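Just one chain follows, in the form predicted on its own, and it is written as structure tokens.
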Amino acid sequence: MSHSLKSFASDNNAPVHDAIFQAMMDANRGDVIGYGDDLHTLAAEKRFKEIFGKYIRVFFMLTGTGANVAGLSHITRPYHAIVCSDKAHLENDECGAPEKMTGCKLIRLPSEDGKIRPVQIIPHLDSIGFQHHSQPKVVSITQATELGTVYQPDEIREIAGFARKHNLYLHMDGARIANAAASLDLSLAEISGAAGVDLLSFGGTKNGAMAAEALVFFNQDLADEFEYTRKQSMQLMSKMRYISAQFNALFSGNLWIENARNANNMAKILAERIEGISSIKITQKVETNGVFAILPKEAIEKLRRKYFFYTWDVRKNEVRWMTSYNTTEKDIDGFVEAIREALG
């Protein structure tokens, strides 16, 4: 199967920033004290209690999967169960990590546009203080969902609200926060530590970046002795450096969100351009870097040999096209005329 260069499978697929190449190749001039003791790191902790409150911890780490249980670990007992969509990275894709590390039990809520509400996490709310269940502890969020959504600051402070009522902790799955916050037009910390969440796991990686992923501690008494926990979990890097350089270069200027806008931008033209098209339709809003569509099966077959892309649902023929900081208007001009050959 031969396929273009240009992929609408994954942001993850696009290649890594210059700047933060560049940022990475600028870090690595001499030695410097492992394990996170050094000036690029102390840099980015500092850039971090900048953009969030000088009162957050911050650990960097190597993976979204391991930043996400590696903070669930540390927050949770494995009696505990955790609340999340269905359509939720921690339910799809991270392989049974979360309930292997963690030892929880993941509650799924069904979800159409990947979030969740508070009315559907108060039947589970019985299991409380009965000792044959597990009781739940966390509730995880997706900003952006799976499905390429948004949660509005008003939906994030009914639930955290909620969850404090209830004795629970809101964790929030920031794997695409930067293009939350690009459709918002908000910063980061209002759509985080602001509205009640108190750990969020913050990701660089889709958004130009090699390898940079965080967990940030709004809480700070949850952060208590997490070092240990981190460690425990694999995700301490030794050259830490190189993380740290790729979180200064995001924030260094407007750099993280002119990437995530950039990605926003080329999917909404992406849509814009199919939505006359009466073969396809387009399932979910189309709000940050992701457009969901049904199209003939046939016609999927005849354009993944053009283009690398995933079906999303087998059983519907529903599709995901995904954009990043670095498609261009020309390249959706492509993807849009082999659709249209596609569907002849």
The other form holds:
Number of protein chains: 4
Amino acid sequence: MSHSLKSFASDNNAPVHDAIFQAMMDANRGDVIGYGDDLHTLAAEKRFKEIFGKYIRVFFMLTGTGANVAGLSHITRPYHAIVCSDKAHLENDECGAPEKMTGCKLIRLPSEDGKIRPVQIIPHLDSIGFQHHSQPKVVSITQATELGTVYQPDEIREIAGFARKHNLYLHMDGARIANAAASLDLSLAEISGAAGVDLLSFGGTKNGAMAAEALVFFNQDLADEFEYTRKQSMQLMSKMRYISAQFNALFSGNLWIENARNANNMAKILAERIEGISSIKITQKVETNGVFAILPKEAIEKLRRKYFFYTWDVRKNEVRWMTSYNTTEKDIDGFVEAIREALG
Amino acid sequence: MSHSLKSFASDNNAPVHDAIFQAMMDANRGDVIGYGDDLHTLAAEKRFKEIFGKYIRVFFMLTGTGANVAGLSHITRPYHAIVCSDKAHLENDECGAPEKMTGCKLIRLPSEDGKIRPVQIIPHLDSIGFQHHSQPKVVSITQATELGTVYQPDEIREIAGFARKHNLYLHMDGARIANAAASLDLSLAEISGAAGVDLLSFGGTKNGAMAAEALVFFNQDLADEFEYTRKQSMQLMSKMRYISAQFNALFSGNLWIENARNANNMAKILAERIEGISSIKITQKVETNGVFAILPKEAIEKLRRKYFFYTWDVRKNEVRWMTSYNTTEKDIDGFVEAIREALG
Amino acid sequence: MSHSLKSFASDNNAPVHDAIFQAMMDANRGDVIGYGDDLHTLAAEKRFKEIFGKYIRVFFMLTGTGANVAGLSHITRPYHAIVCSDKAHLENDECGAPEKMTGCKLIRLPSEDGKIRPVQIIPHLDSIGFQHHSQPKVVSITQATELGTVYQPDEIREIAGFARKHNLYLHMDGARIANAAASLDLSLAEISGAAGVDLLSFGGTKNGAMAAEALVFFNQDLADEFEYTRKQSMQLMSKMRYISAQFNALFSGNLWIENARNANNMAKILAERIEGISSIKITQKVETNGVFAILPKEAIEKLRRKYFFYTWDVRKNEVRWMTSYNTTEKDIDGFVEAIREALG
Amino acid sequence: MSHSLKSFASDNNAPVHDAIFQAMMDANRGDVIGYGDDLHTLAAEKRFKEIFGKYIRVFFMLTGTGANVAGLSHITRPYHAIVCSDKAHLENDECGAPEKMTGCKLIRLPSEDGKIRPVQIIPHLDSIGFQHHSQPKVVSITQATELGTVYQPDEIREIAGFARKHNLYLHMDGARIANAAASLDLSLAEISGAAGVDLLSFGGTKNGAMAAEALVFFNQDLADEFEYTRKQSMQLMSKMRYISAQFNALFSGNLWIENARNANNMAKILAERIEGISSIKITQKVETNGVFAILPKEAIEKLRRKYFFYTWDVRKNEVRWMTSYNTTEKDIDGFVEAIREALG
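Please show me the structure of the same protein in the form predicted in complex with another copy of the chain, now that we have looked at it in the form predicted on its own.
The complete assembly is shown below, putting the previous chain first.
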């Protein structure tokens, strides 16, 4: 099923940004060595160090799930536990890849807004030292969260401090970290490594790339031998230059943040346009590029005949509308009109 | 390290074929649903059915290792064993992903030419029924092999018959199946499903694509629920249209076989040009796009200063030279000249 | 740390029942073939069929965790999910063995009394058919539960019917199934296979044995090839006759139920003796051999100087006191006296 | 199938030695804390330190496969490779548990006598540093080997030195280490830790125990957090005192070596008695308690009607005859007579 109309289903329904496509095409000249030993990849690694600081190690990956899972499996042993939100992609949308690949238990903390707090982790530390229990070892947070909300730097630092104190690593699923940075008007480093994150899954795909994900180890010791885990996790692209070219384009000029800003702005505009409608209830703060809303079931069905999007919670008639780098105000106009029509 | 000169290191050092790139660009319009529910993917699936027969199921994957390993893990239980050649990619070049993901034991059969024969499997069937032993369940062959040789259809049928008789599945790693088809002047189906293969890893990447691999289940029962294994194996691309577009281009006209034919022809020409040189010994039949040769160590080193390629067996001074869809006769001329120079 | 006084920590703190020990000794004559091909094992298997019906398959295992995990791994694929109570041994006390061995996600349902209800499972069925989500495949219940409560046969049948309807298997962790049978005054079969259980982990160890666990497949199809999973799960005892002898003793006469009855009775007496004490609150129905109670923290500490037992919930000052086949009324007298002393 | 006659099938066909059984019975008094926090276990750990030196850590396990596999999984990551003999129990008789549990590749080195040499490992070190290849990390040797031969201390030291030099760990499968020590007239420490072994699977079961295996970490750093791996590997016995009691008996007086000596002597006598028979060819040095021999197929079948034993290599008509702590000269007399009869 393809749509001539803009999709509000997911930011990954968008095509590849032209500048990124152009960069891939520019890289499509002549033979280069595979598996990352090429100039495009060297350049992209350099960009990552400019952005995140030189004391990092970075590895390029094919999928967001791959980045999360390979990264987590590398920094854990199977008897460890990974603490995350009950809204986490890790917990809900990776078809059990974390359990299969890491062997770890996932400890899901209830969360209304997709964010977790240190106080919620405390009871689970009781397990530490008892041989019958999986041993908490990693806290994983998502920035921006699956619900479009963002962690303030202070919140991250608090979790990071808590993690460090209890000998836990802090992983950040940054599938939409660009949106969070845009929302907070902070650099990517300020909301990740500088705030205490040990390991970041950095996502380019939802921000206009074709398939470009990276693992950034701020804690470099943890990166030792990761090349083997990447390969064993089936995440090593042979023609690596094409991932690298995507990152080079994203980090050239301000493309990454412009893309994210547009997506965020469009969500904000969408929210503003509908928040006066009495039969719609917006359920989450619109801090990045998602709008979560409850509306009558019939309206949902009617609207879906025209636009594709996902029902987030079928029991609540809650939908998720995502905007992306290529959403325009005209798209919003059309969509809002369709919403109004659907509501009758 | 990038090279202005043609690489003879691997067929994956080549850029993406222009027509494939163009198809990806053509697909880069508007929003479409992710994860395969788009028209490009439907079209590509249709192409696969035209080529391999309508009673197949096909799934698109990101890497060749991913296709092999996810496929094998889906058709085995961890107490099974997978029989393959000691030259198999599965055994040597996937960093243990088969063991990690399937839990199975790999039984490696010695092979001089990369091919295995039923008689070699027989002794391993003694394990069947003994609870202490991994139970043989899959035979995996590579077509064309890692040594550039090809299985004749009769040879495949013989293995397939043997496998069926002993309740084993037959998997084919077809990372270079196009080269095999071109070499044998047979259709893709004739050397896979029609010859008794249950499960094929079909490779596009080494034949001019960017990253396009597929799993073709001829035995459709085995495909049940494979979508979950794909996702759990981190091989589900969100922007699936870009894999599909590559296949659509490969299968449009005769691109797939033209690419393979050129690669094969160039290897043949290379072999012909050097076979008269007394200090070079070609060690494998040149049936597809690889030339394996032994030459003096100093010559290898000297040649490598100019051209990048891999030493295949450091103990024998045996090298592997790969040609690809974009290798030209002029490239061969230059390379042969460099070889002669290196030999002094 | 060993205690001259009776332990109220766990029913596995008790020694082996004399009759069971005697049976092991009786089996300790002459050479027999290992791994289960011996007369003691044949006899024990026959006993299981007398008790559970002849259409079962039974396998002897070394540990309760081993039985649970090997059984569940055999009837699932890694992309499945296993639904259980948040109080389940599976979830809390197996150090992540279920995740590591099965690859599955565990879905923990909140439960005050250790029991789960079909209505709690319903929302999780929404995942079925979506490739991003682990697919629910097994419901696992514990009989008697980790909180000493029991499922009524009707409750089991309801869960079983629900499971069947939704194509889920029903697993029962029967580490204390004898206590449940004694409590309900029903046969072992009536509260397992006859009530719709597909797979039972049958526990002997907590009921007076040394180490005797079994997996009973009521759904015989599921047992196919389980011998390999047992071996691969490191649960195959070479000198199998010694497990078998334990079962032969347990099922000789009525030892199994007498042991369970005594344990249950002692818990009941303990509960009766303390329920009038105002500073103690019994928190769970005493249906089998555990008494859960809240009492002042200082009293807990004081009591522990004399008797060993576990704090169940440190945040609530809730303790767990377990009785066993060898607990006597005199033991209860002494313990109650110590409780009173501790309370001052 | 049980036999009134002595079995020559395996040393695990023997019953439990009376003194060991008595020790278990002596431990069968009163309640003690489970999972190893009891005086029997403390005493057994002390014995291990007396024998192997105080700078070890020891963990008790239920099965030999469990000890091997849990130990190896703890000291490896899934992208590692484990080098062993092609005759290793690890490779042949654990139903793929090593691959399933560790994720590692097993590299099997051809061996006629069950022993491996450093020179055989060298070619496999070529993989080190290449992301496509499993990384060799452990060398595992068996002492005494599966073929009844023994490593001289010098041979072990040579392998250990080689391993250390190449950053590999040395694991020893000591399922029959007592037989090796008896054969070499050396202490257990001299042929394990003192010779450079990092990790030893110490076997009691084949030497007269019921089920008593241990992991001895000479490299204590490697033992960190092993308690979790043991539990997750389903090898933690709740009523631990009964394993510990077996070790206490084995190490009380000289029982362990007396048992081993008797088994070895009986094998030597058996070999001496048959070595003059022209239709029998003894195929391995009889250094411990196994005799490997080739004899006519009909004779094998005839003999098996009376005595149970395993055919080792069906293609060669090679049998394995094992003696044990309880084999007597009279047993040998009867067996030799039966052999002569079978040979006609």
